[in-house]
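Here you get one chain, nothing else, as C-alpha cells; it is the form predicted on its own.
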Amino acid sequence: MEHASDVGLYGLAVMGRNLALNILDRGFRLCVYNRSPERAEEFLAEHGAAYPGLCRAASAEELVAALARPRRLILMVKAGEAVDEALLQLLPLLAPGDVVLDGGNSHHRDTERRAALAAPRGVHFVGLGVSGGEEGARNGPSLMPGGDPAAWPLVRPLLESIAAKTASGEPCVAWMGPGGAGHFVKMVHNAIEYADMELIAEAYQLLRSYVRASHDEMRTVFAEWNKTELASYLVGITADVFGVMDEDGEPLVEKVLDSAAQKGTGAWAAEAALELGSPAGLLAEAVFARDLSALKDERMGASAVLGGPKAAPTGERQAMIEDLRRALLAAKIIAYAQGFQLLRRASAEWRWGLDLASVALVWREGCIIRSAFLERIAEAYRREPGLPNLLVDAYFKALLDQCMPALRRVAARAIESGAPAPAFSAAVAFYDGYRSTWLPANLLQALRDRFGAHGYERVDRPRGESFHSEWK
C-alpha cells in the first residue's frame, strides 16, 4: 500500500498523545486509534494540518488495515484489563511477523502471558518500558523493550529514533531481553525512583524541621546540590518546586496534602525482591513510607496520643546541610545498588541475560531517575560484568567511604529529633548488613530448628550439609 502508515498507535491519553507527536516529529507516518472516537477526532483536527502523515482510524480493523507490513502497533492504554482487551481485539486482525508493543506499566508476568498468547499466531509481543512522563514521551523517553527477540530488528529503527539522546547523540534504548525483561527493568527503575523521591523528601523534612531553613534557602541548597555528584533530574526539579508560590505568596508545596499516591510498580518490585531473595529494604521502605503517609486521618489522631521528642534548632546549620548532601548521595548509591542487585537476581533466575551496563546507559537521559553517576554505573559493569553489588566497585566504594559517616549522623539526628527517616535508616542498615562477616542469623536458624526441625548448616562443615539438634 503506497501510503500505508509506518506505525499504529492505540490509545490517546496524555502519554499516547505525546508519544504520537514524538513519532510524527521523527518523520514516521502514523495512524492513531482510540476507543472513544472523539479523542482521536480531536487529535486529528488539532494536528492533522501540521503532520500530513497523520491519519485516524475509526475502528481497530481500520487501524490494522492502514499499516504497512510487517505491522508495528504500539498500545498506550492503562495497564491491566485494558491491555488484554486491546490485544484480544487486535490479534485476530494481525498476521505472522507483525509486532505489538505494550507501552504501559504492565506487570512482567502479564507481559509473558500476553506474549504466549500472541506467539501461536506468529505475532511478536514486546513489553516496552517507557520512562520520562509526559515530557519524555513528547521529546524523547528512555525505552526498555523486551520480549520476542525476533521483534527487535523490526522496531529498532523506530525506537532509536523516538528515544531520548545523550549529548553525544546515543539513543537511550536497548534490547533488555526475552519474556518480561523490559517491563521488569522499568519496574525496578520505578522502585529506584520511589526511593530517590523518599530520600529527597526526608532531606527536605530535616532541612525544614531541624535546620529550620526557609524555602528560598532550600531552593538554593538543592540547586547547589545539583551541581555536585548528586546532579539529577529529581534534585533539579526539587529546587524548582521550592521556588513556586501560591496566590497568597506562600510556598505552594506547603499547601499540598501530605498523603502520597502510587500506581503499584514500587510494590511489585518489593514483591519481586521477596520472591527472589534479593534484599531491597530501602526500596521497600520507600513504598511503605507512602502507605504510612496515606493514613493521614489516623496519623492526626495518633499525634494527640503518642509522644515523642521535639526537633530543636541547631547552631550547626552549614555542617548539617553538608551532612545531608553527603547522606543523600550515600543513600542514593545504596538505592541503585539494591535495584541493580534485584535486576541481577532476576536475570539469573529467569535466564534473561540482562546487560546491566546497558541498563544504566538507557537511563542516562529521558527517564525520571537520570543522574550524573549512571555513566559510572555503566563503567562499573563494563569493568566487571559479574560485579555482585555496586557497593564494592572502587568508584562507589570511595564515595561511600567519604559519605557514610554523614549518613550515620543524619539517621541518628532524625531518630533523636523524632523525624521519621525510614529510607535513610534502611540505607544504613543495608550497608552495615552487607559489609558484615557475621550476622545473628545463626540464632534464627537455631530457633527455626528448635521449634520446627528445619535444620541448619555448621561453620565447621562444608556448605550444603544439613544438621538437626535437640535444643531442649
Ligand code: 6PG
The other form holds:
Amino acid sequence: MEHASDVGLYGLAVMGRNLALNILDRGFRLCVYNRSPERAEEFLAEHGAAYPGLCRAASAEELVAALARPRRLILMVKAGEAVDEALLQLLPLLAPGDVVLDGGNSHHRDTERRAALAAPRGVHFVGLGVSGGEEGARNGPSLMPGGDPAAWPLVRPLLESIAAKTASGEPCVAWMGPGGAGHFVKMVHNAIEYADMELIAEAYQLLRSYVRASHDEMRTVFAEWNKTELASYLVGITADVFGVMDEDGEPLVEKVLDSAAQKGTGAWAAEAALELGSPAGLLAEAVFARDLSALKDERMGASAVLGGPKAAPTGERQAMIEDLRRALLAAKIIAYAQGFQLLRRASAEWRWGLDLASVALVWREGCIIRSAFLERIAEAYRREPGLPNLLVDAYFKALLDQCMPALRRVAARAIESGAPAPAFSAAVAFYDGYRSTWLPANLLQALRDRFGAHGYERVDRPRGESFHSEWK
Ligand code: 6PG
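Next, give the form predicted in complex with the ligand, keeping in mind that what was shown is the form predicted on its own.
What follows is the whole complex; the chain from before opens it.
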C-alpha cells in the first residue's frame, strides 16, 4: 500500500488518544480504530489537518489492511474481556511476524494466555506496561514491554521514540522479559504506587491531627520535602493538591469523600506476593487501607461503639514534621524493597531473567512512581545484581540508619494515640523481621508438628532433615 501506516492503534479512550498524538508527534504514520466509529471520526476531524500521517479505519479489517508489514498494532482498550475480543477479532486478519501490543493494565497470566493464542499464527503478542497516566501517554510514558522476545527488535524503535526520556536523553523503556514479565513489572509498579500514596496519606493524617498544620503549611511541607531524597512526582502533586480551594475558599481535598477506589492491580500484586511467598506486608496494607476506607458506613457505625484514644496535637511541631519526613523516607525505601523483592522472586520462579537495575531505570521518568531515588536503586543493582534486598545496600542502609528512629517514633505515636497508620506500622515490622537472626517461627513449627505431625527441622541438625516428636 502506498501510504501504509507504520503503526495501528486500537482504542481511542483518553489513554489511546494521547498515545496516538505522542506517536504522531514522533513522525510515525498512524492508523486509528475505535469500536464506536464516532470517536475515531472526531479524532480525525480534530487532528487530521495537523497530522497528514493520520488515518482512520472504519473496521478492524481496514485497520489491518492499512498497516505496513510486519504490522505493529497497539491495543489501548480496557483490561479484561475487551482485550480478548479485540485479539480474537484481529488474529485471523494478521500474518506471521506481526506484533500486537496490549498497552492496558492486564493481568500477567492473561497476557501469557493471549500470547499462547497468538503464537500458532506466528503473531507476537507483547504485554506492554504503560505508566504515566494521561500526561505520560501524551508526553512520554514509562514503558515495560515483555513477551515474545522476537518482537523486541520490531517494536524497539517505536517504543524508544515515544517513551519518556531522562535528562541525559535515555528512553524509559527496556525489554523486561518473556511471558507476562512486562505486565507483571507494571503490576508491581502499581503496588508501589499504592504504597507510596498510602504513606503520603498517613503522613498527611498525622500532619493534620498532631501538627494541626494548615493546608497552606502542608503544601509548603510537601514542597520542601520534594527538594530532599523524597523528590518524586507523587510528593510534588501532593503539594499541588493542598493548594487547590473549592468554590467556597475551603481546601478542596477536605470535600473529597474518604472512601478510596481501586481497579485491582494492587490486589493482584498482593496475591502474587502470597503465591510466591514474598513478604510484602506494606504493599498489601496499602490495598487493605483502601478497602477499610471504603467501608465508610460501617466505620461511621463503629465509631459510635468502639472507644480509643484521640490524636492530640504535639508540642514539638518542627521536630514532628522532620520525624514525618524521615518516617516517610524510611517507609518508602521499605515499600520499594518489598516491590523489588517480589520482582526478584517472580523472576526466579518463572525464569524471566529480570534485570532489576533496568526496571529501576525505566521508572526514572514518565511513570507515576518516578522519583529521585530510583537512580539509587539502579546503582544498587548495578553494583550487585544478586543483591538479596535493597535494605542491605550500603546507600539505603545508611539512609535507614538515619531515618528508622523517626519511623519508630511516628508509628509508636500513631498506635498510642489511636491514629491508624497501617503502612508505617507494616514498614517497621518488615524491617525488624528482616534483620532478625531469630523469629518465633520455631513455635509455629512445634505447633504444626503437635497437631498435624507436619515435621520440623532442628537447629542442631543439617537443613532439610525432618523430625517429628510426641508433644503431648
Ligand atoms: C499509571 C497508573 C495507572 C492507574 C492504575 C491504578 O501507572 O499510569 O498506575 O495505570 O493509576 O490503574 O489505578 P487504581 O488506583 O484505580 O487501581
